[in-house]
Each structure stands twice: as C-alpha cells, then as structure tokens.
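First, one chain by itself in structure tokens, the form predicted alone.
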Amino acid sequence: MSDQITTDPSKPAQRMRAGSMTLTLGPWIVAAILLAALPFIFTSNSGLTIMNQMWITVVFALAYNMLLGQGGMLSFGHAVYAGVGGFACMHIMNASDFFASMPLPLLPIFGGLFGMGLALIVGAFSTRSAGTVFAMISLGVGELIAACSVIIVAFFGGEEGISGDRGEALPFFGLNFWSQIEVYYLTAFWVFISAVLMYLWSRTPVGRMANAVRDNPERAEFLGYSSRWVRFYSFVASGFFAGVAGGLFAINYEILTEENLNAASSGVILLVTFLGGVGFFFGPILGAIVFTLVQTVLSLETELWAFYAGSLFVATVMFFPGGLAGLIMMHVPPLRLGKLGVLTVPYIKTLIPAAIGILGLCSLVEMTFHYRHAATGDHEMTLFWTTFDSHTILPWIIAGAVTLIGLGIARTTAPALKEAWNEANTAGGKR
C-alpha cells in the first residue's frame, strides 16, 4: 500500500488545501543583489529618484496584473486604491504624535490597509460581474473618487493636495531617511517583499483559480468554485498592494495631489502592464522599467515622449500581444532546441535596418514639430547630436531617404527572417 496522500476531486475545500506555494530562490537572490548594487552604479540623486519611481511603478503594475493578468478583470480606475493609500499615509505623516512613534518603513503597510479597505467596499458589488460590467463600474468609481478629491478637502486637500515630512518619523536604527540613498533602500526593500508576496499569491489555490475564472468562469462554477468570491479575493489583495505603492509614493515625494488617483494615472498603469505583458509575472516589471525610462530619460530629450510611448503601446498590442515578456519567451523553444543561433544573422539583416528606418521616421516627426511650433525666427534644431536648419530642404530629404531605405531593406529581408524563425522552432535540421 502506498502512503501517498490523495486529493478527492469531488471536494472543493480539499482541493483548495492541496495547493502549494513554491519559490525558486535563484532569480530572487539575483534580484536582491541587483537592487542592492544599483545605487553603486547610478550614484547621482537624479538616478536614485528615477529608480525609486521605477520600483514604485513596478509594485503598482504587479498589483494591477493581479486583476488583469491573473483574474481577467480590466479596471479603468485602479489608481484610486494607490491614491487613497498614499493620501492616508500623508495624513499619518501629519499626525505628529503618532508618526513620531512609528518607524517609517512601516508606513506602506498602512497605505496597503487603506487601499484594501476601499477595495473591500468597492469589490463587494463590482466583482459580482466581470468583463464590460466590471470595467464600467471601475471607471465610474474611479471618476467618482477623482471628483471627490476636489470636493472633500479635509481628506484630499483640494487642488493643492497634501504634503508631509517623512523625517518626522521615529528613527529606524539611527536612520531618519532624509537622504535619497536611504529612501532608495527602503523602496527597494518594499518592492522586493511585495513582489515575493504577489508571486506567492499567484501560487496559492485562490491565485490559480483566478486563472481558471479568467479563462472559463462557467467551468470553475461547475467544479464547485464561486467565480465571484475568487474575483473578490483577488481584487482585495490587489487593492492592498496598490495601497503599498501609494504609501511608497508618499514617502518618496512627500506630496500627493488629485493626479495620483485620476483616470490618467489609471490609464498609465494599464499601458505599463500591457506593454510588459499581462500573461507573465515579470511582464509588468519590464513594462514599468521601460515606461519609466521613456517618461524620465526620453522626456529630457524631446517634448514628444508621450507620442512615442503611445506608439510603442499601439505597436505592442497590434504585433506583440504578449508584450515584451511574451517577446522574450517566444525565444525559449529555439533556445531549448539549441537553434537560437539560426536567428542571429536574419535578426541583424532585418532589425538593424528597421531600427534605422524608425529613427529616420522619428526625425521627420521631430522636424515637423519644430517647424510648426518653434518660435518665429528659430530655424535651428539639434537632433541626434547634429545641429541643422529645419527650414531647408536637405535635412528633410536625408531623413526621408533614411526612413524609406531602412524600412525598405527590413521589408525585403523579413521573409528570410520568417523562414529562419520557422527553422529555429522546428526540431532537427541545422543548429
């Protein structure tokens, strides 16, 4: 007789208890080392500020992916949970007696609890349905709370928002968190802990059932699970981690305004999550990193950064629905077959001309913007470290030629790339 414990598939409660949570330590150790080492690579305050913003966006994007990627719930107002958590943390900062007795690293927990509290209230009626109904309810709730932010001045501070001072907290092992490097490590600690907890949540029975409810709610109901309650638990957990992100924002910037919970912020996190890839846990992390770099670094070079971010999002949805993470994971089968090298030359022949053609197209866009919006008499512009007169014909001819030639070569070599891709994903043959 075998001593192996079996699970009776006819008993849903037993199946729920039979779930397991596993964690491969290797990637998490690498991530922890990377988080600890980055300040030694990017030592400036601006670099630390960008990384802080990046990690806050990572937590928020992972929380949003608990809804969209795992539960299939499209929310157009998820920024309100991060915003309410952040505003609650600002009020705690301003409660001088209480704040002076609390170490600052505990503050994001309060943000998470307030975000979870709001999610409990909203989720009680919004998670009864999924799909379009849930999306419209989330949009309505988001707009309602955003409107309340300029009406309920006592909590949201009106148009000016609420500010505070993180240095008033109880020192934590002698740290007052006045310097940016101290705030970075606090943020890095919370992003690591939050990511681990959200990953473990995805491995729980509820997290796994969220995938089943997303794909086939009728079948999940037939197996004995309540789709409504699975969505509700996922919604509440997502609200908690969104509130943690809001608390980290309050710590980093020491001010919150209506912009932290309006529809634009909700739209940005939707863009970030889709860009990274909703089908993979690490997808939102990639999306948050790429979008933050575009928003901060690229915005220093051009006023049209939002145009490029939107174009990247549209291209991702149209051609790579799996996002950046999906694009990376597409190369796992060729790697396992040992045929990844088959793609090297076709990639070089196609992607480099395509990149040059896209840069030429961007040049045309920048020149058009400068031609239309530059001050009267301002004909000179600098593009790719080259200064020229945008009102002469030669730069336009060069940019147009680069665009046509680059994209033309990429289109010509694309069939060969497709053949190489099919070969790389077929067992046997050349390696």
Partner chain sequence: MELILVNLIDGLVTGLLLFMLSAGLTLIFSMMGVLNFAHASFYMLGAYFGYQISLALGFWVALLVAPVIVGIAGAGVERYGLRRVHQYGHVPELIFTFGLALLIEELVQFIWGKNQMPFNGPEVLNFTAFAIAGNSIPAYKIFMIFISISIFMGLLYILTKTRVGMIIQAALSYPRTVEALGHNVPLIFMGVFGVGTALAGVAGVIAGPVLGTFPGMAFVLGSIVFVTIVIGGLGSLWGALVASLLIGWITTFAKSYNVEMEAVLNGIGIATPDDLSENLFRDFWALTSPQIADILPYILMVLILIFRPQGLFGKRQS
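Residue numbers count along the first chain shown, from 1. Just so it is clear, the model here is predicted, and its values are computed rather than measured. We call the rigid core the largest set of C-alpha positions that still match within 1.5 Å between the two forms. What changes on going to the form predicted together with its partner chain:
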The other form holds:
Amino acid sequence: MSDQITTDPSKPAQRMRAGSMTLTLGPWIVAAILLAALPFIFTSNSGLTIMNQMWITVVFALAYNMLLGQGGMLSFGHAVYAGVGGFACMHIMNASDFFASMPLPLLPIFGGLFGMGLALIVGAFSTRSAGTVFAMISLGVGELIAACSVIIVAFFGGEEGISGDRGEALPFFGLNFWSQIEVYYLTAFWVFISAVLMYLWSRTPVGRMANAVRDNPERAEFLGYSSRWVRFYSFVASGFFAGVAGGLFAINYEILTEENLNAASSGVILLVTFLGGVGFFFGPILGAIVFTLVQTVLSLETELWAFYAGSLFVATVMFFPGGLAGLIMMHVPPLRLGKLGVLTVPYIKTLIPAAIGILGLCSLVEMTFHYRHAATGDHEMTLFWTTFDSHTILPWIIAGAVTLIGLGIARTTAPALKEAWNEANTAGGKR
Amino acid sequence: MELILVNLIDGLVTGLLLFMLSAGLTLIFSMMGVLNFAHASFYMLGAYFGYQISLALGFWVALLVAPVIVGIAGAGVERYGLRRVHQYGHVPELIFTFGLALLIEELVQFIWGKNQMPFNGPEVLNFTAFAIAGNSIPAYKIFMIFISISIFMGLLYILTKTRVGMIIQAALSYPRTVEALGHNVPLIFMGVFGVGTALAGVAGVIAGPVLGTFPGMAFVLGSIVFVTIVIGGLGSLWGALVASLLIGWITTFAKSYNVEMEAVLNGIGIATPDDLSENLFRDFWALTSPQIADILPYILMVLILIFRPQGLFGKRQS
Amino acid sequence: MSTPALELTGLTKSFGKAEIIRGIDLSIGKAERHAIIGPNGAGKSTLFNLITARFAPTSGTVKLHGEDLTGLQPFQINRKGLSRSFQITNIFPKMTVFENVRCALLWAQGYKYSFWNLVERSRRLTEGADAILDQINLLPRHDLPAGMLSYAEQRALEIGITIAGGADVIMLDEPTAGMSHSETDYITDLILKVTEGKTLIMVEHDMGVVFGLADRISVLVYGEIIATGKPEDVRGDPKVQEAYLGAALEEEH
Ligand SMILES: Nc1ncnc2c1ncn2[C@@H]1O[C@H](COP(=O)(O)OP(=O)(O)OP(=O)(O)O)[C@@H](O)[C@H]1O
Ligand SMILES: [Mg+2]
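Form predicted alone done; form predicted together with its partner chain now:
Complete assembly follows, chain above in first position.
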C-alpha cells in the first residue's frame, strides 16, 4: 500500500498517464481516518500524551528529512529551529492581549514563521555547500544558539525556560483546549496538514530539484539551477515545518527549556529519521512512531535504553542504510512476483532464534551493569519477570547459553534465508 | 603584564591540546574525506583507559599503553566499520561516526558510570614549576606543553623526512597511483586512522587529570574541535594549528579579563539606554566576556564562514 | 555580419605552471555546426569547461551572442541559452530516466524555484520529457534508475538532458564516444535533427561524424587552434596533416 508515498518519482508520472489520482490519495485517507479514530482506541490520558508526542516527532522528523533524505544535507543542530519556533509560541502565549484575540489552532503557524525566519538567516551562509561543511556549520550554529539560552534570558528564560498557559487563547468554536483530547485533535490536524504539505513540496519543481542537487549538484548547475539556492529553499521550508513542530510542542507541554534546543535533541531527530529510513517519504513517520513507542516502553524497563538505541543506530547505519522503510520496501519486488511466501519459513527459522539470542545478549549486558553499578549489598535483580541474584553463577550460564544457542541457530539457518531471498527475487521458477 | 604571561601559558596549553585532536582529525579528513565525528570520543577513551591503567600500573605506563589501545580500537573501527559504510557515500559515513560517538559515550557510562573519575596526574609533577607575580604555574602544565610539542616534532619528522611519511603524503593526494606502485593503501589508511586516534588518546591521558574524566568530556571538547578545523580550513594542518592556538588564547583571555558589553558598546560610541531594565536587549547589554568565553569559538566560526567560507587556510572550493 | 553566437578572445588557462589553453580566438556564427578536433590531451574538454564557467579562465573573454560571460556561474550561463554535455557521463544516477529528463526541462519551461506547481500535474512537462525520451530511444527505460542503464544508453541520456531544455547553443563533448557503429549513426542523425537552426559546438574523435555534421572545423593542438575552416579546407591544410592527421597516420602504420 504504502509504496505510493515514496520520494521515488517514477510511479506518479505513470499514474498520471493512466489518469488516476485515487491511488495516491488512498494512504492519506487511511491516515486521516486513523488519526481521527485512535483516541477511541487509546482513551487513557497517557495514551493521548504518547500519541501527541508521536505526532510532534512525526512533523519534526519529516521536516528533518526534507534536508537529510531529499536534500542530502546532514544537520547536527536542527533542534534549534523547532526550539526557537516553540519559544516564540510561548512568548505569544504570554502576550496576553494578542493571544486573547487569537484562536489557539493558529499558533503553530507562528512557530513555523519563527523557525523559518531563523532558517532564512542561517541558511543564507550555511547552504553554500552540502556535505561535511554544512554539517559542521549546523553543529556550530546549533551549539551557539543552545548556549545562548542561558545568556539571552529575556527570550530563552535561562535555566527554568519559558512557560505559559494555552487556555488564555480566544476560544475556537467554543473550545478552550483545556482537555487532553482537544489538544490531541489540534495536534492531529496539524500533523496531517504538515505531512500533506511536505509531501506536496517534494512533488514541486524546487522539491524535485532538491533531489537532483543531492545526487549531482554540478549537473544541476548546468541545467540552470543554482544548487545553493535549491538547498536554501529546502532549508527554509524545513525550518518552517520544524517551527510548526516546536509550536505544537509549546501547545502540548506549555513549557520550553534549553533541552528543546540542545545537541541531544538534534541527535535524537537524526536517529529517528535515519532509523525510519531517509529514502522514502513515509520513513520518518515510521521512525517517529516506532521510536516513540519503543522509547516509552523500554525507558521504563531499563536504564540502558540509550545504549541499546545507540547500538541499534550504529547497526542500522552499517547494515541497513535504508532504515525500516528500506527494509519494508525491499519486499516489494518479491510481493510483485507473488513469492513472499517463499520467505516465511526461512524468516521464522532465522529471525526467531536471532531475536532470542539478542535478548540473551541484552540479559548479559543488564547483568553486567547490575553487577558493576548496583548499590553494594544489592544483589537482587529482576529480568524478564524473574528475580535472581546477579552475583551467583547460574543466571550467567543460562543467559550465556541462550545467547550462544540463539545466535548459533540463526547463523546456521542464515544461508538458507539468503537462498530463499534470491529465489524470491527472481521471476519464474517453482510456484 | 604578568597576568598576560600567565594567560599566554594557559592559552597555549588549551590550544596545544586542541591541536592534538584537530591534527589527527585533519590528517584523517584529508586522507579519507570523512570527518570523524567520534574523534573526541577516542580522546575520552584515552582518558578512561589511562585512568584504569594508572590505577594498576601508574601514570607513566598509562601514558604509554592507553594511546596504543585507543589507536588499535581506532584502526579496528576503520577496518570493520568505516570501510563498510564508505560504499554508501559521505553522508552515511558522517552519520556512522556520529552514531559511534553516541555509542562510545553510552559504553563509557555503562562501564564507568556517570560520575567523574578521580584520575590524578603523577605525584612527581605535583609541584609548582615557577610563579609569576603570585600566580603559580604547575609543573604539570609545562609537562603538557612539552609532551604535545615533542609529539608534533616527531610527527612532522616522520611525515616529511622518512620513507613511510613520503608514502603517506603521496597516498593522501594520489591513492590510485600509490596503490599501483604496489603499496597497500587500505593498510596505510587504517594506519593513519589508528595513529590519528592514538594522538587523541594521548591528549585524553594528559588532559584527563586536569579537565576531568567524565562521560560528557568528549562532547565538551569535541564540538570545539570541529569548530577549530572549520575555522582553520578543512584539511589544512597549518590552519588547524593556528585556529587551535587562536581559540586557546581567545577563550583564556576572555575568561580572565572581565570585559563588559556595556563598556565595549560605550567605547564604540553607543550610549547606554536610560530604561535598561525595560529594554528588549537588556541581557545583551549586561553580557561579560567570561560569560561568553565558551561560545566565542562558535561566534568566530560563524563570522569566518560569512567572510571567508573556506576557512583561514583552506583552499577555495571551485 | 551579425554578432556571432559564441566568440572567444585571447582565452588562456593554466593549471599551476602548465599552460593548457594558450590563447584561443574563435568566432562561431549563429546556426553554425562547429566541430573541434585534436589529439588526446589537447585541451578540448578544458576549452569547453572554460566556455561554460566550470573553470575560470586565466585570461581572455567568452561572449555569448555578444554578451560577456566573465564572472557568471554555470547556471547563469545555462539560462542564457547555452547547454552542454560532458565527456564523462554526468547524470543523476539515482533518479529515473524520465525524471532526469524532466529535471532538465524545469528551468527551460519557466518553473524556476516554484513550490506552487506540482510536476505531475503539468502535461507540458510530462509530454515534453516523454518526447525527448522517444527521440533518444529510451522510452522503454522510462522508470529505470539512470545509474542502471548501459553505457551507451547513459550516453544517449546525457545528450537527451543536454538538448531537452531547447537551448540555442549546444555543446557536446564527444557524444559518440564508446558507441557502436549503428548507435553512432543513430546519434549523429539525432544531433542533426535536434540542432536544426541552432548553434552546435562539438568535440569529436570520429572523423566520419565530424565530416558528416560540421559546417566548420577547428583543430586544437597543445592548447592552440592551428586551423579553422570548411571541412575540405581543413582536411587539405598541411599543418593539420602534419600535426594531427599525420600523427594518427603514423600510429596506424
Ligand atoms: N583540473 C585539472 N587540473 C590539472 N590539469 C588538468 C585539469 N583538467 C585537465 N588538465 C590537463 O589538461 C590537459 C588537457 O585536458 P583535456 O581534458 O582538456 O584534453 P582533451 O583534449 O579533452 O583530451 P581527450 O581527447 O582525451 O578528452 C591534460 O593534459 C590534462 O591533464
Ligand atoms: Mg576531453
């Protein structure tokens, strides 16, 4: 289904000639229905909070991918555009006279405009080149603005940050946005609009040229486009949508602090986008959803969550540079050939032992961590609903054995999987 | 006058430390075209390994052994990580080294925890070398200057006077030709990567006791190092040296002289507004140089990029 | 006489100490098909790069329709109606063949940096790109990533991208290099067809193509033009015989 929303240019053109636009609309309609229906499935307040966080990350990650995936620009400091947009929104919330005459749903536009304003200034000199130089400038500028948060207290509020009250806005058709569900629909509305606009952007001349400049800036120059200005437009647009994400953050949490600007936030959005997959439009959406969910679950379970995330990230860069979306889209050719079934059994035979082996490995990691860092005398730990003494040998033997056996089986079955994969990707043959 | 001298020495220590990192980074960059984002993480590994080894075998052994281990780790990263990612292009390479930096920080926290380690310099250097107008200069600082300068002399000698150095220099600019002449270029790359990271390791061991050995140390110094090589001009060793010293001195001087923004602005003829407490720019007027010392390198970088995009010593890109 | 389409005066280029282009004066009239020939390393591609501002000249000027191009960047020159191809194929390998050609049409059709048009909605773009693909025989490869084409197909695409925008001065750097005989014939016909009424400047080693296409020929040897004129005059020129054809003849024996 989702292969309609790719940055891959060819298919829509084909469909144009076939005269059907309905196929491209399909995923959007499904997305809209899902967005509207989810609160009826996850009704709890914490569910709404998590979903709101997810949607904000979706907007931010999509904005980030306008740079990374579509423009080939790697930014290490993109949080500042979202952050500055968010801070601006907080100030608008606190400007009571103005805010009282403005409906809250319009606030993210202001976030976008401020993010865009900053991007206009920075982009003027940073988009001269892509690649390493751009990355370093983004890091430097990001650090600079993050450091300013403790210096320019009037705007960034110093250590405490800036807080406000969204309820002061002009009621919007009687809505005050005091309850979580109202905020949810506001956020959902904006994530939908932003995603549609960013998708459409990728289909405009400047959006198409962003891809061209990413692949071969020199050739683009000989076709009449200044690669610098193409990058600049992408950068400014990305700044706008990052600012919208910042505005949504402001509405949801009613406080912005230095954390919204710093390098860690910038790093997280790179992680989310890359894990999701930079090659397809829906990659960052997937990344944001999966990352938020996994983070919510895992960070409750283990202190080592960031360690696992880092390992996963490095493994992704090394072995699956297409990310999650790339992995999914790899299966489109077998699907077209009607040979997805060939893969089922080998997948089960390899992936399940591998997963068990990795869980075993994680247990070893957790036990080592507990052994080294738990308070002296605290020998008891709980892992996978089992409580045991981390200073005795038995748990170590079990975890070690599970790891070895799991990974061992996966290793022996891997060649068969590889063969099945080749078979599934070649036309003809049996079945 | 005396204070200036003290600051000059302090700034030199910082600058040379920066240069130990930026030199390795520049060498690796001009060779492989990839900026090793994890470079400062190897510096951190140097400090932690140094601490661990010094517990058992003392500081001097640590100073010898820790950089070697770091160098081997670096070479391993090149061999099994970077070389693999290289085929995907530069941006994934950069992302890989970024991920590595994250991972190393987490790994260090995993092993040593979040707190600062009590890593101390050697007992023998725990005295005052000399004093200038009541400001004592510890012997350890002199030792740091001595170590960094002698390492560079050695490096310079190897690069310019020995056969290995010639091959490396040639491999930097003409990898194909050198390969055709029968030299193992991938091995050279791996070696240079190892040496570059080992240099960072040395910096870590000698800086760990003064600047603190804690999980955030890589990021604190790392971002400054990247700024340094952008200011100096990517790929220029001289640029890296000049920019390192420049930043070392600027930040040191900014910290020790309390220059107020108000005085500066008045000095260039802008009068203080009457209602300062109401003014939108009140924070700006109240700035002092120690406050902004740490962000001065970033400001310098932005200015350089606007007026001289290729950096101080960089070649103009066509 | 009317202003020439392209006029070079005193053009020189040095890389470090090596002077590669050593004072070139050349005037190419409107709607002329001009071939530049010369031995390998003579500086033909360098001359192309100077004209299109890929390199900055050491001295001398380039005028397009009487207008000085000094200080302009490649994209600005392209917008003035000069389009070029590259000797080493220079396309967008990750984009589809269709998309490659469409990118080449965008500026020419006036879309500029617009973000209020959708490329798929434009009939003119789609049909224009398909027409070009049809001309270069790549319609069957429509949706393939350009990097997966065969070498000859990539060369054809390179030409397609160059001519797509409808520039009135077209520069082709060895368009038929590495092509088989039949492909060469086909491309030659194509070039003839699409450069009808336009100015063409091409570097070519295949003498058959050169004599079949060119109104005039310049011979470039060691960065200098040693002869310019009608094909039959150049063929008879003793200097050319000696410096270029002679060398080639010697090689053959
Ligand atoms: N960027 C450069 N830096 C240094 N020397 C260069 C550069 N580009 C070209 N040269 C040199 O200029 C000379 C002319 O090169 P050019 O590519 O223009 O020759 P050409 O006539 O196109 O040859 P061919 O027929 O092989 O394409 C060559 O000796 C080449 O080595
Ligand atoms: Mg050539």
